[in-house]
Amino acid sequence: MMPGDYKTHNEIAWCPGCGNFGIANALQQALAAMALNPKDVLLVSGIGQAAKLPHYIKANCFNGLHGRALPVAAGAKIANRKLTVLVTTGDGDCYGEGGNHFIHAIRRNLDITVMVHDNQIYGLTKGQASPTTDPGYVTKVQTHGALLEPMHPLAVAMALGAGFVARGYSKDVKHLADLIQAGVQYKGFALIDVLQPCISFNKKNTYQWYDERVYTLDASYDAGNEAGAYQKAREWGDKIPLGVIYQKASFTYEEKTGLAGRAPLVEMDIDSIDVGAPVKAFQVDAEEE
Amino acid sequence: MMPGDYKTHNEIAWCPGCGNFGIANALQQALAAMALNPKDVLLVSGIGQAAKLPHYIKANCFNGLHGRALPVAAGAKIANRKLTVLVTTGDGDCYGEGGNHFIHAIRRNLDITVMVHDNQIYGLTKGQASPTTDPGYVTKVQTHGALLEPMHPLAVAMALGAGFVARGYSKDVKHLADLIQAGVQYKGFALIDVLQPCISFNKKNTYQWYDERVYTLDASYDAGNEAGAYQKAREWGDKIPLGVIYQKASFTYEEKTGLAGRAPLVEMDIDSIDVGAPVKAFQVDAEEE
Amino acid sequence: MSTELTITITGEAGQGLQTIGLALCRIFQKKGYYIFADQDYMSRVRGGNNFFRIRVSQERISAPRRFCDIAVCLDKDSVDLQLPFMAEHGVMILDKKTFKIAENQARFFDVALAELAQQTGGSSIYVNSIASGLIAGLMQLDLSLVESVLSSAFGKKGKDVVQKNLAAAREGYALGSKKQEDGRFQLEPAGAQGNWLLDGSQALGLGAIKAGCTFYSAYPMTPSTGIMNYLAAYADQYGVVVEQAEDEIAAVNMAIGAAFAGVRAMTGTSGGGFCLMTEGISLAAMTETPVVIVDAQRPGPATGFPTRTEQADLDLVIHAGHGEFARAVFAPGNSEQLFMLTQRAFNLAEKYQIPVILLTDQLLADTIVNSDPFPLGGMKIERHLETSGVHEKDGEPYQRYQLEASGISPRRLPALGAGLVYADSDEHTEAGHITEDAGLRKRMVEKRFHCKMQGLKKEVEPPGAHCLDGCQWVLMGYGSTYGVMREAAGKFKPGQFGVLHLSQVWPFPQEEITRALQHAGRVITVENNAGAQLAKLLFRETGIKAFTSILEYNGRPFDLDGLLSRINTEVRP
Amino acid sequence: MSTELTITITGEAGQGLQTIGLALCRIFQKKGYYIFADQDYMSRVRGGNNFFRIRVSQERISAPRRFCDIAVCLDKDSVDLQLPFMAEHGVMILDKKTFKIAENQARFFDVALAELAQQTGGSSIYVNSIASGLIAGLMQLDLSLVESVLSSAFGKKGKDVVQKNLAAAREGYALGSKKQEDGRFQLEPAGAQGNWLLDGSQALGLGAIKAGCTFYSAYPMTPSTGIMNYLAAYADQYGVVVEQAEDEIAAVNMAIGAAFAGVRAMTGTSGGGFCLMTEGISLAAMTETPVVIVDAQRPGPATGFPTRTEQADLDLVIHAGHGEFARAVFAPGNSEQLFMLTQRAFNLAEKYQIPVILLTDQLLADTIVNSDPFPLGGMKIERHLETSGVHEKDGEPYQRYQLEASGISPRRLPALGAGLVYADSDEHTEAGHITEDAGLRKRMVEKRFHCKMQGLKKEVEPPGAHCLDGCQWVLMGYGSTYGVMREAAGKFKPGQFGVLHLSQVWPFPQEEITRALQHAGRVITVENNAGAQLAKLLFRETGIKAFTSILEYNGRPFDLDGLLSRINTEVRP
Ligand SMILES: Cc1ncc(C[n+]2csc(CCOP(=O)(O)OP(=O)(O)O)c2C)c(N)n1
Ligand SMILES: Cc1ncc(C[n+]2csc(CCOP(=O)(O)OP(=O)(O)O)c2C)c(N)n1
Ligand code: SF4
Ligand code: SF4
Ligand SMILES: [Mg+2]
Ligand SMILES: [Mg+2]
């Protein structure tokens, strides 16, 4: 299949020029490059502009509640580990409403890939500050500018032990497609924070703003050096690094639980389960624990 | 007032020998050392063994829902910034159920002090793994041992930009009392993770286990060096550091919002509010925005 | 000359429908007309199809009409979508060339909008001012009125922008004036002078400001976000803290914390966020912390129709939260009720130390209407705080949950009254400490539930009753259907239709409703939901069975014509 | 000789009440007695006062008694607390020396428990085995029975421990035998041979295993945690994944994700956690994902009484979640119903693609009873999955939400059937994509709500009806009050009291109830709540008014004697 074959015919509800288009394209390229069968791919999303993406991609889709993509993805992956599960979510969805799942999904380390469309704003609800909004950015609610310390999601993910931490830029589609591919191929929880200009509500972090700041990490960068990577993960301002910021080998949830070694749960035959063993414990001759 | 004067007459529901007693004592000492009037102190807690503490201390108390101490504390502090607000919470309460509030309370940086009674277990519900449970620890639910990557709360707090990050040990009451005092005196969000043996359900991280590992940071340690402090914050295993791991000056929420400069909200006179200005906008001669 | 017109501006999100719409509303307000302007928009920022529909009238109105007299179509799609909703002699302003429409229809008023905009202003955004001028021309309103409204609307953008917009408007005005020689779009003069123009979020927000609410914590969620925006805009002036919480759980718990510490605190959300708040509502009840929660309804389940309207959370808000406790639920029906009942909500919350819910919806939140000036001095702030310290004589410490027959314990604030305040989410003693005592538990349940409900019932907001005695049929509803029910009833012969409107749904005004219906006809509930929730509540609380329920659950509000035709087919009076 | 006895072990948390209690239950089970053993415990790990109360009988029983025949007091406080609950000739085993009690009472059976424990085992923990022996002695049960039960109970701890415990038990047995010469504590032989002994969490858990549930995600919360523990214990054997979620929101969303991917998934919690799940329940309904949610009730609001019992979430679970949709709510009344209805819950959830709620409570969860062996082959697994692929002929892609009169669309699983599966929480097209269409919305609401409810109503679980025809009064309840109602009714003359028990409360079995009550007397609802929620539901759904409601809301379950006396005073039959 070619990248274009992963497109659906649904009308796209994003603003023309929105950074989300680049992400959709990159995802299509990545899926094509990996020659994944749409039937074996599951896209899980929450709610927000970002979260509409699965409707535009040929793959299975669960478009759930605002903030709750990660637990849905976890449940689905555990039920059928053969599914290639990707989560597409926003900075509000993933780091705001869904912050607790973000923490614990990293700790759980299922083999899933999470793309955060990070436009540093709440797009769908028309422009309130998100956890990544730059300090001082004025909105209708943050009338004196955003006051809370902005979140460095990549650094936080590292502090939580994430094994694959990357940043992409929706304008650099090819690079992003590579990152997505690397994330999917990584065994474990892969986080890709994607700089995604919102042309309607983020008047600060524009294409131009990002263009002036981003640079791509090259081969000389050692993504395996944790201390160095942690500094990189926090780099934000005049220079913003793109690429795999940190990567380490890790044991996945599937491996630790033994799921990896067995048939997917969904393939188990449940038609006539013999409950002899637990029933024995109820009987007179039960062994006491 | 002497430390003992901060005690209530309520029967204490903790197991004899529980590490929580040390924390209660340390808190009493700290309150006494700062000569705080109980009337001006508010203890906020969630639910768990830890969260029962406010009932044993003479101070105002809001013992709320499991996981939700931090937002209650935020609301109360914003309403009356003159209150000295301390949060007493558990590792499950604060890092599990309340994880999202943990993230954003740090970002909000109100001038409050949070003591996490970290017994690395769910005590009140009889011994399930908490976010800080050591890997491999077997419980009735984690029958193959805890599998999730344990959380390093101090490192995560640092990654989130916390300005006061400390670890205490419930057995070292004097040291803990000093930490609490330092936390309260710190202008901003102060996190104190307290090692607290649970003699009933945590059979691994016992007094002895901690005793063998803890050491107190001395004057040679530079809590202002962020990179070094971040490593310290992650130190866990044969050696576990106690003390203020990281400290930096920060602008508080109160300062940024201007609350600091005005009378507490609760003291505002609301008896006859003149709504002339907004009403004008409804009238024929309103200025269009 | 007509007595009323409906004007619809329709096009894509982002084309500036709101700008034209608001300008027209202002023009009509200045001329003293009555206005009802509702908004239909999709859950997207650009594209799709939205409309801004203004009903303008010589007489008081309170509902939208189905068919429109003047439609301004800003894109091709909207032409097709709007056609079925045109009144018989309605005209449709469109740009055939730009939209690539070849066909001709009698109602088409083809204007080269795009071209003209380029000519007058050098950009397509001037289409909006041309359209405003066009409509004013068609209606033969004074050009100067248009100019003054546009001048102040664009004033902040600088002189040049104002001039270009005025030029565009004049262009439109000239074209409009030419087209309408028969005066069909001229309106009889009206007498709404001095009326206010506002939407529901503003009315509610003003109520909160007036009530002394100084803390509002919320997480953005359509259609409640307007309240947050409004309060944020006045935050500095009134010392209100508007805190965007990380989620709805935080929002409600922050409000509870603030209320506990002594301020009047509110939070607002819509159904999904309300679900997340329900444990917190139960906490407010248990700790006896007064807090006001707005549920601005939208169609569910789950994400549903984020930008549309529904009234399906009635059952939810009455039963939300685990355990049994007293609460009050208001369902204001228009802007004045939004303003007054928001204040009342704070008073009741503090008197009974309970959570109080304000049930609104997208229609109320976003609809711009004019209203008589609100009675600004009408509602006193009643805080019911205890400051005397009597309870501490004889060394007895303050007991936050002291048992009283009324269920209401003397409320003090931490640091501000004598004694320490212990609030507890566990079952507790009078002093606020954890207990396991069975007898005390029973009394505490009675305190929080039975006693308080008894008190609340006695001061329930009386339902709005219109022409009930001797009527044949009663249209009964709650919340936003008030307006459309009243207008519909008025279209029938006297004695046929009465109206009964609940602006407080809990405690259910059992006695008041029973009394009101005593000499009235059969009840038809009019509800924006699929479950006839009010009809069921009515039966459960009074034993009165509704004859039928007229239900709408497609995400759109009732319009007057729609309701009338439903009455005609489903009731046949 | 007696036909039944009530034995209470009482003391502090951590003193081993459960050990004695369980050992006694096993002994009684081996002797073929019927058992009803409920547990009363505080929300703490050590200290306080707890009791383990065993009613043991020659006949079938299903409720606790108020007064106890033999009490073993393990600390001083429990003596005072237990005294008011002693039967007239009851004896209280206590250690006067250790408890520092000087006073003498006829019912005191003073045993130097502490001293004896030191002597026989060298540690105070041997008090437990002494007490077990004592009771066996008092009741004149075979010593060998005690020995065999204790041997297997302590088997894992090694020979030495077993020996010491047996020695302790023998010591106790000798003392007990000596004391009881009048045989008052001897029980007539009974015939419960072959019965099972289990608690409610186990019965429910077994139902889930049998139903092929392979995914259970939950956050610990009393009294639901027993289910998680039980499933975790059998996880390896049955390939079940038991995932402890970070919070209840994650728990329900994980279960939904797992169910979407095709496994049978369940979550469990109590009221406060249930509140947090309500948005997720609405999501399950919107996306039409089958999921089973257990609400093991405890007294609220908020944290309430974490370890005690109540039935106050009925209104909540029926109305929880925003928006309107079909759901089913079961309220099993005993272990067999727990087992069967859990299986039924999965079948219904998958047939209608809806959330199904199992309403239990602390009493059901923790009470150990014996039961006839469950019918293990009785319930077939019905998954209602579409595998044929018919819907993809002619190149038509699979439509997850295809409109059907039944409201039930063919369900396929991602990766496993033909075509792609799009599930959406927004209002959607048949293909599962976001829509803003009014007409489609209406049909989708009807699909999810009206059509499915209609189907569900047709297969509602029939209420348990006992001796209704011609009876004077009907005791009516749901869930855990089944047992106590039946026993209480049986104490009256035939024809006086019938019993009507709902094991499914939603959809309300309207026709079945109306029919059942046709020739029956007046209804008295028996409810463990303060709001008479069932009585109100009955009226709302059938128009039948309960004569009165006997309510208990102190956190404790009804006991047989308590209910009988309430009937006598409040009903006077
Ligand atoms: C429980 C709940 N709360 C709030 C909302 C409203 N809501 C929808 S999307 C959104 C934020 C979107 O921001 P982000 O996740 O950054 O996505 P973006 O639109 O910027 O891509 C919010 C607050 C909701 N749908 N559900
Ligand atoms: C919403 C909700 N979920 C679950 C619970 C049950 N619960 C009470 S305390 C607790 C965990 C306690 O662990 P922790 O916070 O570490 O406190 P500890 O008892 O160990 O001090 C849980 C799960 C609850 N009360 N409310
Ligand atoms: S609002 Fe912003 S994020 Fe949303 S579609 Fe438009 S440009 Fe993209
Ligand atoms: S269970 Fe653990 S944490 Fe709780 S009181 Fe006992 S020792 Fe302390
Ligand atoms: Mg965003
Ligand atoms: Mg803990």
The other form holds:
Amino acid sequence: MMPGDYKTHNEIAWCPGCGNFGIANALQQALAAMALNPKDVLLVSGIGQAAKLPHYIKANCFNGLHGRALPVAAGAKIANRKLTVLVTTGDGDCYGEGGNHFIHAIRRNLDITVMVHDNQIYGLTKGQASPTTDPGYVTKVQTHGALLEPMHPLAVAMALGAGFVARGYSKDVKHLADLIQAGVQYKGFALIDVLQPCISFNKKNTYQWYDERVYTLDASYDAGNEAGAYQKAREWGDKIPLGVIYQKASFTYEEKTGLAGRAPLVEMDIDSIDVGAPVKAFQVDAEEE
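Now that the form predicted in complex with its partner chain has been shown, please provide the structure of the form predicted alone.
The following holds one chain only.
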């Protein structure tokens, strides 16, 4: 299949020039490069501009609640690990409302790929500061400028034990497509934080602003050096690194629980399962109380 084969005919609701277009193009290129059949791919999203992406990609789609994309993706992967499960979410959706799920999804280390459209603002709800907004940035809500220190999502992910931590830039579609492909092929939880300009509500972190700061890590960089990778994960400001920041092999949730050696739940014969005994035991316990 070609990248265009993964496009739907749905009308795109993003603003012209939005960085989300580059992410959608990169995802289409990655899916084509891996020759994945749309029926074997599941895109899970929460709420936000990033959550609209599954509507424009020919694959299975699940739109959940704000901040709740990760538990849905986890459940889907546990039930059918033959699926390629990708989460498409925003910085507010994942790091704000979904922060608790973000923490424990990393701890579980399910084999899913999480793409965070990080525009450093709440774009859908018209420009409030998000967990990654730069200090001092003035919004309609933070009228005196954002006061809180921004979250460093890559460093947080590393501290929690994530084995694949990367950063892309929506303007560099080819590089981002390569990162998505690497994340999908990694066995375990893969985080790709994508710098994605919001042309309507973030007037600071523009394409020009990023172009003056981003640089791609070269072949001499050692993504397996945890100490060095942690420094790169926190590097922000005049220089911002792109690429696989950190990568290590680790046991997945499926391997730790023994699910990897069994048929997926969706293929199990449920007709032979007798739930009578546990139901009866529950009833007895309830009566005794």
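Every value quoted in this text rests on a predicted model; they were computed, and no experiment measured them. What we label the rigid core is the largest C-alpha set whose atoms superpose within 1.5 Å from one form to the other. Residue numbers count along the first chain shown, from 1.
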* Asked: Taking the rigid core as reference, does D269 move its C-alpha 2 Å or further between these two forms?
  -> no
* **Core-superposed C-alpha of P16 shifting 2 Å or more between these two forms** => no
* Once the rigid core is matched, what's the CA displacement of P278 between these two forms in angstrom? -> 6.4
